[in-house]
Structures are given as structure tokens and as C-alpha cells.
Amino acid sequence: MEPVIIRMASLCRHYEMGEQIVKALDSIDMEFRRNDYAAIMGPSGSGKSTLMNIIGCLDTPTSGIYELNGINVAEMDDDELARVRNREIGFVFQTFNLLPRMNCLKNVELPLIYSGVPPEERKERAEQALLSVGLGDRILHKPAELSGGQIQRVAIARALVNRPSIILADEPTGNLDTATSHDIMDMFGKLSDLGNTIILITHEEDIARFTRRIIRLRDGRIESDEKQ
Amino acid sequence: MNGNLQQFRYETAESLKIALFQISSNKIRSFLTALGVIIGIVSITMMGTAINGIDMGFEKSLSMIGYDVIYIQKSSWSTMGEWWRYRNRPDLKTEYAARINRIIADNPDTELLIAVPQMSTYQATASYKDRVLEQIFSLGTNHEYLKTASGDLASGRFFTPGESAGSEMVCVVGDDIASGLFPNENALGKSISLKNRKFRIVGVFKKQGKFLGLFSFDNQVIMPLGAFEKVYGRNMFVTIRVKIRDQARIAEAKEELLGLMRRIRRIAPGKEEDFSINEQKAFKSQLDPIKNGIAAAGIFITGMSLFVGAIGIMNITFVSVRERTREIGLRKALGAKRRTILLQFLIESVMICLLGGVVGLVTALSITFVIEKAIPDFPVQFSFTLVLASLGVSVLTGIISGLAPAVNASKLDPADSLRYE
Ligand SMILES: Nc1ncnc2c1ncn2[C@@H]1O[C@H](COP(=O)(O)OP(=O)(O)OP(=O)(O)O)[C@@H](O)[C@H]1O
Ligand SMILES: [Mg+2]
């Protein structure tokens, strides 16, 4: 068995909307294991961004233990958060995020920027990721001047650049047409198989059967977990 | 360690990019928000240059007096314009030199070199052929003068021991008197005339300049006692000048000579003397209250100016910061740390600072050089303090400007800032 890496108990994410508490993550008790490649699912609302936020050290839970390597997030200052975020997490957002007056190149360069990279090399790494997402052609382009598709590419040229043992991505192939999502499916399988921890969120079931394990989140709490 | 520092150093370099970059891309409105900074440096450098040109310019003129020469007068140059206190007081004679120079002889530890009398009045006119100048300095003394005063001759000579003692008709003028009446050809040899005396000019100061027009060596005339007292009269105003040895000491000298012009002039012990004995210091004071109000002033500008653009530069930081909330929770979920942000922001702010710092210095230079063009004996001096105090002023003001918004800027929340709106 592979080591566990991602390990939650009664974790909860709650919002105090006022009067009102939302909770958006009820008492999650999860494993995942390192080269896992999960698929995390539910309705609209459900907590999965929230869920994604909170593994990716971007949230802290309300309540509950959240550790990452045997290490209790709770316990690590803003600095270490920063750290783990940058050399261990790669984070494909839901909106992609990416900064709209810089080009590609430049985009996927930051990660690398905030872990000491030096310049050529920053390039160097930049380029071979956005090459690996088919993008090797529109390095030097601004997001304004990319498809939707191309966007969530080079977001998810990004999240790898640093070569990080953890990707989340959240909704990866929401943009994409079907030949391309399998493509992108097909390089998250292989990053998996090295020894990656892929978890994605997607509404489309045909997306989640590429990956070994479906999780089903309803209004916070985990519905089903099985893997396939 | 030594990888955290080479982080640091490639956080730093991206910051001043991200800096640039959003000054450049937002020209207007950095420009309009160092207004503020750039109206104090120009203010504060300003100010500084004129200080600096009223000291100058009186060094200057201090330095053709002569700092190591002290002069016996009637009145005080310390209480200028209390002309009343010393009405009554008697006249001083010009043989006091002599008797001074006869006393410090026979005494090896005096403190006083020599004694040089002088008879002056700034009311002389000269004249050549039909050319007038008038208001000119005509001054009596001896042959010794120039021990007591500086000034380098441009042509001829100083008058000789047998021309002073002799009370020839001989002079030797400054550089405005022999281009004023001499415009086209050499002064040397002619004769000008003063009060309808023929005076033979034997020598020519080469330019000293002047300052403010307050003191000017260049439109003075000087002969040989004597002859001056045949011209003017007897009554004119004495100054006894008397060069000391060592300015370190010129305290001490002051001491002796007032001990040896009491014995002099007869002066009981314990009454008041009836002269002064004046040093170049007591004029300096008097540019004082100038300077004081010029830097009050100032420094009022220089104050309430950068106080508007510190706050002005702290709300636009605050814009700033609030305007790319999503970039910086974007950065902060790639790595970047509480510091990085920090300084990603300051930096931002002491950019804007520092570049209205060096506009506010341009425009102050400017404005320097076009008053030296305009009016050239105006005292201006521009000094490498000055700039350096004025940047130094300017990164302060982007440091204090800065630190709210940038520390209120890395204290966000990843994930809050990411879904700000
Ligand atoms: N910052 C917040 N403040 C208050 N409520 C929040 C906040 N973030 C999320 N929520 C609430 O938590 C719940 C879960 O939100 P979340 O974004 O995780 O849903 P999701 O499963 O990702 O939905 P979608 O598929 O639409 O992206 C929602 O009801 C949402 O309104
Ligand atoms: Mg979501």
C-alpha cells in the first residue's frame, strides 16, 4: 500500500452567514494515499471547491484535523502554509486566475519565482510545461488572446511547473472539448502513475472514469467513496 | 541559507518589475500622486540651495576680508544700526597703528602680527576724461595693506614704502573701477582724477565678484594715507587693521589688543572702552535671522507638502491593493509569502516616491540654473547632501506611506481573495 499523505477527521468548514451557519464542509473523514487519482463530485454547492481550498492550505477547517504528510496544518504558521502551497500543491482553480496583462510564459513562471528559481531555468521549466500541454506555439500570448480551452491549459501548465506531488484542479476540463479533456486526462493518469496525488473536481461522469476513485459530496458530507 | 537569499533576491527583482510595470501602466495617476512628494523636494532643495548660497556667497566674501584680521573701529559690527551708542564716542586715529606695531615689537608672546591703519569713505567718486563712476570705496593706508587683506594684483604693482611715506599721488584700483573708466584700453599708468586730484593708477586687482552687492573689493580704490588726506580731509573713518598670528587663537588676540588700545587711548580700569574691535564672525550672525526664516519656511512647505502626498500615496496604495486583491490571493496560493507581498506593495510606493523625488530634483536644478543664468551674483548652491537628503526624504515617504496598505496587503486571505469580486 502506498503511504498516506492527505489524512482529514471530523473536519468541518463552516460560514457564519449572520444569523445563519452555512456549512459547506460537515464532519469529512477521508484518506488519500500517494499516487491516488480521485474524482470528486456533487451538486453545485456541495463543498467541493471548499474541500479543494482546504487541501490545497489556500482555507483552514473550523474544526477537525486536517494533516498533509503527517503534519497538522493547523499548526503551521502563514509562511510554512506558503511554502507547502508552492513546492507541494498544484492548483488548477475554477477560474483559472490567471494574470491577464501577463503572457503565458510569464504566468507559469510564477510558482517558480516564489521557490528560488533562477531566471533561465524559471524559463527554461516554463517552456516545457506549456509545451506538455500543447501550447508550445502561444508561449508568448496573453490570456486575453487565448480560447477558453488554451486558458485552462496554461493554467494547468501552472500548477505542474513546479513539479508538485499534489494536484487539485477544479473542474480541469469544464472549458475543453472531448478529444482535448482526454488528453489532459491521459497526462493527469501518467502523472498518477509516477507518484503524483491527483484529485479533480468534475460534473461529468465520463471525465471521473479516468480516474481510480469517485467521491460524492452532498450538502458537505461525503455521500459515496469508491473506487473503480 | 544561502537559497533563501538568492529567493529573496528573485522576489525583490519581480517586485520592482510588478512596480514599474503598474507605475508605467497607470502614468496619470502616479504622476498626480507624487505631486505631492515632488512639490516638498523641490520645496526642501530649494530651500536648501538658497542656505547654502547665502553661506557661500558670505564664505566667499568672509574669505576676501581675511579671517585672520580683526579691526579696530568706532562701532560694532555685532550691533549694526545702534549707530546712537557710539555717537559720543571720540575718533580714532590712524597713528594707533604705528604705536600698536612699536608695542607688539617688544613683546615675543603677542598674539598680533601687525598693524596696518586705514581711512575710508564709500562716498568717492573718480573720474577719466568724461567717464563718472560714482559711490566708489576710496581708502587710505601704507604700503602694508596687503598683509591685512587679500586680492591679487591682474597688472602693476601695490604702492612702495617711498610712494606711502612720501604721500604720492599713486593708486591702485579694482577691477570694476579700470573696466569702468578704462573700458577699451589699459588702465596701468593712466591718471584718474578724484575731487580734481590727479591720481597715477600703478596697479590692477583682478576681479574679486561680489555678493548680494554687499560687499564689493572690485570698486575700491587705494592709495597711500597721505595722499588721501589731502583728497578727503582729515575726519574720515578710521578702521585700524590688525593681522594676527594663529586664527585658532583670534579670542586670545582679541584679549591682548583691547588690553594694549585701553593703555592707548588712557581708559580707566573698570570703565567701558570707547571702540570696538570687530571680527568678521559678528557679520555672519547678522545673516541669521535670513537664514532661520528661509528655513522655517521651508521646511513649512517642505512638511505640510510631503503630509499631503504621504496620504495621498497611502489611499492610492490602499487602491492598489484592493483593485488586485485577486492577484495577490493568486500569489499568495503560488508561494508567495507575507514578506514577499509586504514588500511587493512598499516597494510600489517607495518606486512612486523616489521617482517624484527625481522629478522634484530635475525641476529644482532647473530652476537653479535658470536664476544663475538670470541673475548671476544670486547665491545659489546646489550640493550632493541636498540630494542625497532629498531621496533619503523621499524613500522615508514611501516607507511610511506604504507600510499600511502593504501590511494590510499580506495579511490577506488566499482563499477570500481569490473569490473577491
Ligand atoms: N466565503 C464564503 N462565505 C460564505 N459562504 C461560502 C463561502 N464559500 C463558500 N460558501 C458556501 O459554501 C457552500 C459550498 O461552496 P463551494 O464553493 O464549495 O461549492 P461547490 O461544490 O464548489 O459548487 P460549484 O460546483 O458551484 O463550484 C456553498 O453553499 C457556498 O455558498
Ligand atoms: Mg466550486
Given for the second form:
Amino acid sequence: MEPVIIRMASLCRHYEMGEQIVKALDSIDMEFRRNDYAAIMGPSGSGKSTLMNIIGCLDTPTSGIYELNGINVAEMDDDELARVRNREIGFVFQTFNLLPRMNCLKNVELPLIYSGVPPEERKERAEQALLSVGLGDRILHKPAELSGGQIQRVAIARALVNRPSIILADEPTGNLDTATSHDIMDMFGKLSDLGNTIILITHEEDIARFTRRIIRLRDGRIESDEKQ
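Having seen the form predicted together with its partner chain, can you show the form predicted alone?
FYI, this one's just the chain on its own, none of its partners or other molecules.
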């Protein structure tokens, strides 16, 4: 059995809205293992974005435990959290978030600049990441010269370039047509087979069916957690 990458126990995230307390997440118990491929689903307000933010170390729980690779995230300081976000977690967003004036290679190199990787190694690793997503012939193209699916592949390459153990994807196919969406999901499946833990948010049932596990949230609680 693969090792546990993420462990949550009695995890809660509450917000104060005036005199009212909103329970965005309420007593979540969950684990993700190496090479899990999971979709998080739920209606608006179910807590899925809050859960994704906590997994990505962009937010912290009000109470409970969140362990990442065996380390309690609550015990990390801001610098340690920033290092974890940059090295352990790759983010893929619906809106791609590429810099339009930079070519693909430079966009993919960005996380390595923040990590202090030397220029020659940056270039080599960025090229390898782009090759791994099938864009070896588009390295010097700018985002405006690519299709929507190719742009998302660049975003995935950027998420991969620091060799993270976890990839978090927020509606990664939301701006893509059906055929391109299925290609992207197939790619995530292959990355999972290579050892990455892939966790994505989606509201589309046909997209969720590409994964091997579907977690459904409702009112901040786990409604179901099923492997498929």
C-alpha cells in the first residue's frame, strides 16, 4: 500500500460573520495516499474550495489536524509554509494564470526562480516538463499563440517543474471543450500512475469519472467518499 501523503483528523474551518459562525468545514477525517487520483465535488457553499485551500497550505484550520508528509502544518511558520507550497504542491487553475509576454519556457521556469535554481538547471527542467506534457515543439511560443488545451498543458508543466508530490487542480477543464478536457484528464491519470497525488475540484460528473475516487461534500461535511 502506498504511503499516506495527507492526513486530516477532526479538521474544522469556521468563519465569524458578525455574530454568526459559519462552519465551512466541520469535522473532516480523510487521507490521501501517494498516486491517489481524486475529485472533490459538492454544491456551492459545500466547503470544497476551503478544503482545497487548506490542502494547498493557503489557509489554516480553526481546529483539528492537517499533516502533510507526516508533518503537522499548524507547527510550520510562514517561511516553511511558503517552501511547502512551492516545492511540495503544484497548483493548476481554471484561468491558467500564465504571463502573456513570456514564452512557455519562461512561464514554466518561474517556480524554479523562486526556489533559487541556477539558470542552466532551470532551463533543462522546464524543457523536460514541457516535453512531459507533449509540448516539446511549443517551448518558445507565447500563450496567445496556443490553443486553450495547450495553454492548460503549459500550466500543468509549470505545476510539475518543482517535482511536487501533490498537484491541486481547481476546475482545470472549466474553460475547455469536451475533447480537450478529456485529454487533460487522461494526462492527470498518467501523472498519477507515475507517483503524483492528484486532487481536483470539479462540478462536472463526466470529468470526475476520470478519477479513481470521488469525494462529495455537503454543508462542510463529507457526504460520501467512494473509490471507482
